[in-house]
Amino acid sequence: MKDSVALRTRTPDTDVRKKGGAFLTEIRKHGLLYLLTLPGILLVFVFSYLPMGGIVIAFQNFNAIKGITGSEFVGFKNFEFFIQSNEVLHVIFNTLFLNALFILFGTCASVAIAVMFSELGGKWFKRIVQSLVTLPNFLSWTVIAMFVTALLSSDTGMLNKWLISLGFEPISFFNEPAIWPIILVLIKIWQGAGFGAIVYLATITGINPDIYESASIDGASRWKKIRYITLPLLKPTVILMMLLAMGGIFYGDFGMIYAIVGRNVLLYPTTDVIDTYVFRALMELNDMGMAAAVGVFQSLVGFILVITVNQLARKFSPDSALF
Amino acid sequence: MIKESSSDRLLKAIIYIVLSLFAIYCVIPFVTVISSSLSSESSILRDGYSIVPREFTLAAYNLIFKDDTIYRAYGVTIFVTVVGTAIAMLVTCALAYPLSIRALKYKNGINFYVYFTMLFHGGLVANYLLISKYLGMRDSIWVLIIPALVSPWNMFLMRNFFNSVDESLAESAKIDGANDIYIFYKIVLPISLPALATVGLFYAMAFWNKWFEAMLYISDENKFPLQYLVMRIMNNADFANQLSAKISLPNYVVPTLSTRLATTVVTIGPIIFLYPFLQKYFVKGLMVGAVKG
Amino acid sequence: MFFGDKPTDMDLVLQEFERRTNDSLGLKLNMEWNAMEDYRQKLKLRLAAGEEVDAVFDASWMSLEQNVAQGYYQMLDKYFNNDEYPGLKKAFPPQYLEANSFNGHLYAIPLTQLFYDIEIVYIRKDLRERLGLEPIESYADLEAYLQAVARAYPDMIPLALKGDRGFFKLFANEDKQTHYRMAPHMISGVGVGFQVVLSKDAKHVLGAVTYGDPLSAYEDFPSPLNDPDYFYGSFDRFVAWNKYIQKDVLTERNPQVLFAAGKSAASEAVLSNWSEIRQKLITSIPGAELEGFVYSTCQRKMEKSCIGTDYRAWNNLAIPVTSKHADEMMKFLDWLFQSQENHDLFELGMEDEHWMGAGNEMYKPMPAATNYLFPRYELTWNPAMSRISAGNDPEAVELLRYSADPETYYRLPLSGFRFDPSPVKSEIAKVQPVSDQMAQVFRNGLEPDWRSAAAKTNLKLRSLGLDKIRSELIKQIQAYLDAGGT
């Protein structure tokens, strides 16, 4: 009874306080919580969107004298020399295939290695290994450059060795662009699988283990109880991972190729991405102005990637999707 | 008990096998790396790099360790990685949970505010700008804890871990008269310890491996973190051998090779660590605990 | 603001500087150490941020040219040629400042000691005296060598190129440039390899020619220019010689790794090297000995106005628009050069700790000179006060004697023009990944038909804004030289 007459006396009041009401009230609701986000939210907006204004340094000539406020404004004659360039559309494509390929076979590396560590039961044997393969991921570009160049190098590489021995003829890796898209994913599956399978393992130990349980009283057989169990769980984790590294599938892996393949033009063909393209592109003229356009580009057509791609997500996987 | 059918227990030694394989696999590399820094720096110019030391020597390591320097170096990195790991896991975490509760109505709303800034930044000049003139933090310490406290791709990851918590868990507390922050304080935290062990991982990585704030922020010597103290040694050995041999000193090579590498096992040697004493905490269950009865 | 490391005595030495120059200058000075990858990145950000650094290194090969101008230097002529500074007075002759400047003001101190890097290929002696052969004194010779290192071990690659440098100036034309310039004495700063043709008086440009340039852009160049092989006839050597390299020539980084651990017959650098080569081939294979063929014919005779060099510095030493003590600075600097005791207090440490003199014009290195190795392009190196070391090979001693003869060097035409990228920008940025991968692959020898390549590359540059740039440096030569420019 108090209720209804609550709620009569209380309806034209909402009505007109409708837009500030629903805010008010959601804030009453979730107060803790709001606060809870709040010193997060503050830490991105001081060091996240106070320097956001410097994006307009792509569309500048920017002087470091003049600084950011005084440097003459150009419009989008930054962008110039990236969009008419001969190789524009040649190493976008290379980027965004270079990434693609890691993302996907990195990620079924990941999943992979995860799984197969989660059906073990030896303790040992599981923490030593699992530390292992995350090795790798622990060197240098640089480091990673110096053995394959000892691995595949014409004269005196070790492969070479190895087929001369067995009468075959050497392979001159370093001349053949067709292979190495290959040679680069195998490189960094090697480098990352085994620490990104950190996360998806993290992910399969908080599977319920009633589900496995009730699974092998039905008789299913363990693989079985992959395929139908921990792959679909895993689902919503790896959703998210490919839509956080696709934001970035315009951005070439710069320290590995440059580490890597470096300056023979011979390999530029098939992994010449837009970082390296540019950094050659501006190595004389060191412009600033020109460096942050394409930066801006590159941004720009992720973002709308993700946009589009987390719609999708929304409608198959909603808890996975970014936004 | 129920018994391993054959086709499991093939499955198993499958397993095993592949694991191993690529464990070996990516163990001789690190392998080389180590022995390599230990052999000398002819040896390495005549022969390559091999599994086995070659004419022993410590001199890459004696370069490293040549003051204290680098002992300071350590000091300021354990101090930043467990700093920082601590004040970034607690924000980032409060950030995270809210976002996973879905009767949140403004969570999308925060969800894109935080993405956009992992495709959008203003550049170098205007993060200088910020950090050294207007926030005053030239030479301190904190530049290389604070900016990084909220990575939003942890963040996110973070976010997903809490999602597969129940939330039957937090509506029991409720109905019980509990609040949201003792409900994530005392309920959620205490069963997410995988998603946290892999999350703090995570961040302790990124603190320990800072060096370019480092680089542009900070010039007192007794703030250098270790990776950029041992990358300015790597550098300038390579540099100061060019300058040694333009005045011909007989007998003094400056081993840059061995020190490359010598620098790769400095600088992991304390995390790689952390992550097997992590593992106890991949442990299976364990956050579904308290939904059992 | 330098870059490298501090030096382990650099203490001692500015407290001895303090020391004595307690009545008269009492300055303080600070300096700053960077990593060098990130130091030209790290000053831009210095500048924008408005901080107060007195004295910057820079360089043409880092921001120099850039960074003049955009105006982010202050003009220095007021300190030059002025008796109130009798040392920089010295040191810095009018005519070393005049290559130096820019639009006719100085904007950074040149610090060099000597005006050209002698190129140098070296040789392992041991093979040779092996093999049976004379002395090499000539490109036959070499080749010789090289044939008989092939026979003999064919595991060794007989020469050890670097990939983006290839055969360098290997094979170039040695005729002395009166009225251009050419390979090897190219000017710099334009994106893609021009070489520019002036009249015999030198006072109008005829033209300006690149790689794959058809006939017709030669014709009006007088004989023997209006052939373009006189300008490129070396790229069918490198074709030639191209079987006597690295199969990964492209990816090599550092050849010298390669020759000093005995993997290479032969390698081509520059005289500076020499020592650090044969120290470290001597540690790495006993009984190896380290000899070197310069390969320019006039430098190995060592004979007078030879080296064509536009005098100008590969280093130097600027102000910032943003420091407030300039003057200071300057005194420091007018110290500096004023005495060959200051000079060398910085440049080599502390007399009879550090080093000891050997004459007038050289020294001799102490075994504590490991302490301190200060990085004299970066502030002291002037070609009238620097010492050249005694401690070098007696070979490379004579060739850096010679470097620094004043007389082995004739002045190029064009000594004093500079490039400004400003208006070419775009263009540059889309020429300059293309020509620099064909560039790159004729270097090496790597293909044979270079000619059609050249052809192919030429058009598709020239639809990237080949021939803007080509008038734009045109225009700006020829407004050089309406100034009264040579």
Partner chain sequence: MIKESSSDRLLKAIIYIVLSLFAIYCVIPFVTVISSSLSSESSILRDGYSIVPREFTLAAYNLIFKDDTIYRAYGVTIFVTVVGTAIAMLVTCALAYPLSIRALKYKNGINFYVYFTMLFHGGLVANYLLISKYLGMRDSIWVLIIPALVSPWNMFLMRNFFNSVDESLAESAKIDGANDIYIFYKIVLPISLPALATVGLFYAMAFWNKWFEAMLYISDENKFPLQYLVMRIMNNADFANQLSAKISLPNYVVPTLSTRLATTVVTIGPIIFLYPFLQKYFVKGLMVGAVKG
Given for the second form:
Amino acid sequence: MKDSVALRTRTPDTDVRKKGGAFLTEIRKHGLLYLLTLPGILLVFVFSYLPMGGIVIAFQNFNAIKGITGSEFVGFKNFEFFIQSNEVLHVIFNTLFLNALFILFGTCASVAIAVMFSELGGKWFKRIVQSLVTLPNFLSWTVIAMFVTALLSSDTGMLNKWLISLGFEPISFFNEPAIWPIILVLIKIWQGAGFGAIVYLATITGINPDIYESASIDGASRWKKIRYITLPLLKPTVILMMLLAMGGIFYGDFGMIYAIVGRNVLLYPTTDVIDTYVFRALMELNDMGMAAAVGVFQSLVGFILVITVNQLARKFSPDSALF
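In place of the form predicted together with the partner chain, the structure of the form predicted alone is requested.
A single chain, with no partners or molecules, comes next.
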């Protein structure tokens, strides 16, 4: 009876006060930890949330002199530049196709490297190998483009010199668009797979070693422990990382493609993505509103894809979903 009376006398104000008191208690208890997160929160707020106000440029005939408040509002006119273009379907396909290859093969390579690292013996040897594998991630795409040119050049490329020495005809790599999706995937894996393996290696390190010991007692080989313990326990992390990558699937890797391919018209059929196409168009038109419109379009599609894939993950693997 007393409990029922207490329930009837509770009000929303009471719940708010209780929640407010709990929040203050949490701050007092873990104040230093929250203080440590403050720089990161400010960084995200300044560089990720404040710039969202610039989305209005996508709906304006933006003039740098007049600014955002003085520029003419033109509605969805800026979006017509991209959507009504004859090349829109082609560059969208290239963007999605290349990014799908990057995500799929990059994830597989990162997982494989992480598993190999976890099986390596020798403390110093493992550190040296890890450093060498992650080193390419810190090279700029301009430097990597120089390596690619030195390797694949028709006249002076190391690979063509090797083919000629074996009696084969040289290959004009920069004139053959069909092979460039494979080349770009290999370059992307070489550049980023080692660094991406760090997340998966951390997950493997967190697996309870007693599980492996029990498997060893039962006679499981190293391969069986990888197949039936390591890989299944890596599954939630793999799905989570792929979900995060889906948010940028509509963005072409402009730095990589433009640095390596440049303005080679012969390679456009397989390497021209949204970002490079818009960049070339804006170099001629010099219209910031159109660039902002394409950015909004890419972000919106990426957001929809993340929500969709997350819902699928919740249905088939609830522990792997973002929310």
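All values derive from a computational prediction rather than experimental measurement. Residue numbers count along the first chain shown, from 1. By rigid core we mean the largest C-alpha set that fits within 1.5 Å across both forms.
**Message:** After superposing the rigid core, is the C-alpha displacement of G262 2 Å or more between the two forms?
**Reply:** No.
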